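In structure tokens, the next block holds one chain alone, the form predicted alone.
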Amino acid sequence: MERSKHIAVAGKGGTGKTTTAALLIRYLIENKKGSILAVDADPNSNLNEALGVKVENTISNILVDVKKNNVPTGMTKQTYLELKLHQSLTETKYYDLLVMGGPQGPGCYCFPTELLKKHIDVLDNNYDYMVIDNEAGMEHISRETIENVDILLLISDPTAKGVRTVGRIYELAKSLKINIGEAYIIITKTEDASDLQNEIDATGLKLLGVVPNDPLVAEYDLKGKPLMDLPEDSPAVRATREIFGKLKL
């Protein structure tokens, strides 16, 4: 079976990434597209809320449990990250989701990461999508855990600063040899971009479009309500609606 279509999502904190995810989800949902890995990379995981989902247990905490020797007795070290990796996954109607979870101190994860990438490759084959949403890093694609991605969704806000910070993030997925299909810029909390298009037109990526301040997002954010939840008619809904309508999907 062919892999999943990989589609990552990333920009710096408060830009709107994971909200962009969460309702790209959504349009996948909406509009039948097919089944959907919901990865949640970011050390700050809140994807699950914007989902509005139950995390029980990240990816990160059995790393380290494993890398401890927390094993039960009579089964090796591979089974049982086998086994703890295969309840990671959290499993919804319409999408499943995984959730990285943040580093959790020093020391070497060669091992565990390894099996980490065969667990992804292997649940790769069952989707139609990976939505990832990336930390500003890219820590895990550049760790290779995930290693190619079809769509990069950069996520800036309107400034000149945002837009160089999301052109630096593109610089670095490219050192790391990551196979990049197509990327995108996305500017948020505007109506009108076109100021900073000579800033755009500098980091070689291509304006997919512009989402307006929502304060529907921000209310069900402080509510601890999910976007999936947004009515029809939310600035934010609409706006990503016709973006996503862009891609290749």
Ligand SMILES: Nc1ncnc2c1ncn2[C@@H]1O[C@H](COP(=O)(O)OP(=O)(O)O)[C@@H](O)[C@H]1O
Second form
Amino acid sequence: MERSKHIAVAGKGGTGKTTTAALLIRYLIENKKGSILAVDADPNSNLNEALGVKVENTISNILVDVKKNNVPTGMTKQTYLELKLHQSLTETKYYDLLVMGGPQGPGCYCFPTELLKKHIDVLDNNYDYMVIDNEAGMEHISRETIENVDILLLISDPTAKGVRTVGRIYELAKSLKINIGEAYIIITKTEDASDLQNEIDATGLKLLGVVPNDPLVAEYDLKGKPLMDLPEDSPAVRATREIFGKLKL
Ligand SMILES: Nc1ncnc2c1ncn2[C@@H]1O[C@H](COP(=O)(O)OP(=O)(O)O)[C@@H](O)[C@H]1O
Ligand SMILES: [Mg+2]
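Next, report the structure of the form predicted together with this ligand; the form predicted alone has already been given.
Full complex below, order starting with the chain above.
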């Protein structure tokens, strides 16, 4: 079986990664593109809130649990971990969600990285798309839990500094042992990024599009309302629809 198409969203915190990831998932659902595994790989993230779903289990909680030796008698650590990993998936009608969770102290990921990778590899074959909301350093990708990125979307605010940061993240991504297919920059919270074109060119990335400042996006975030419920014609939904329409999905 073929693995899913991996679309990773990366960039500095606060730029609109989670918003972009959630609206991409919404786009894939609305256009009936196929089954989706959403991966929240940013400990500071709330992709589940943006999507409007409650999460009981994060991967890191499971790892901490196993590390503390809360393993039922008669079960090996490995078997228990595998069982818990299977339970960690939040399933909904339109997509499933895997939440990595925060780092729970040094060394915490060491033992099960390989197991986690194997688990994700198995999941990978069950979906058409994997949408990954990353932290700035793309830690889970650099830990080689996910080694292929078909489409990398780098999100920046409309400042020269923001674009340079994205350029550095892109350089970092290229230096890791991952295969990147296509990579694009998306500038958020502006109508026009033409004054940033020189900075964008310097990153070697192509500008996929801009997402205007949309007061409803900020309001929904503040109130914990899912972006799935944003009106069809809200500026961010319209802009991202056009942006994602440019991708071969
Ligand atoms: N296009 C936009 N218009 C207005 N506010 C936005 C837009 N995109 C993101 N935001 C707001 O900016 C903040 C950071 O967005 P978020 O997607 O959580 O960023 P990240 O995941 O990169 O940290 C949130 O309050 C969000 O609602
Ligand atoms: Mg986020």
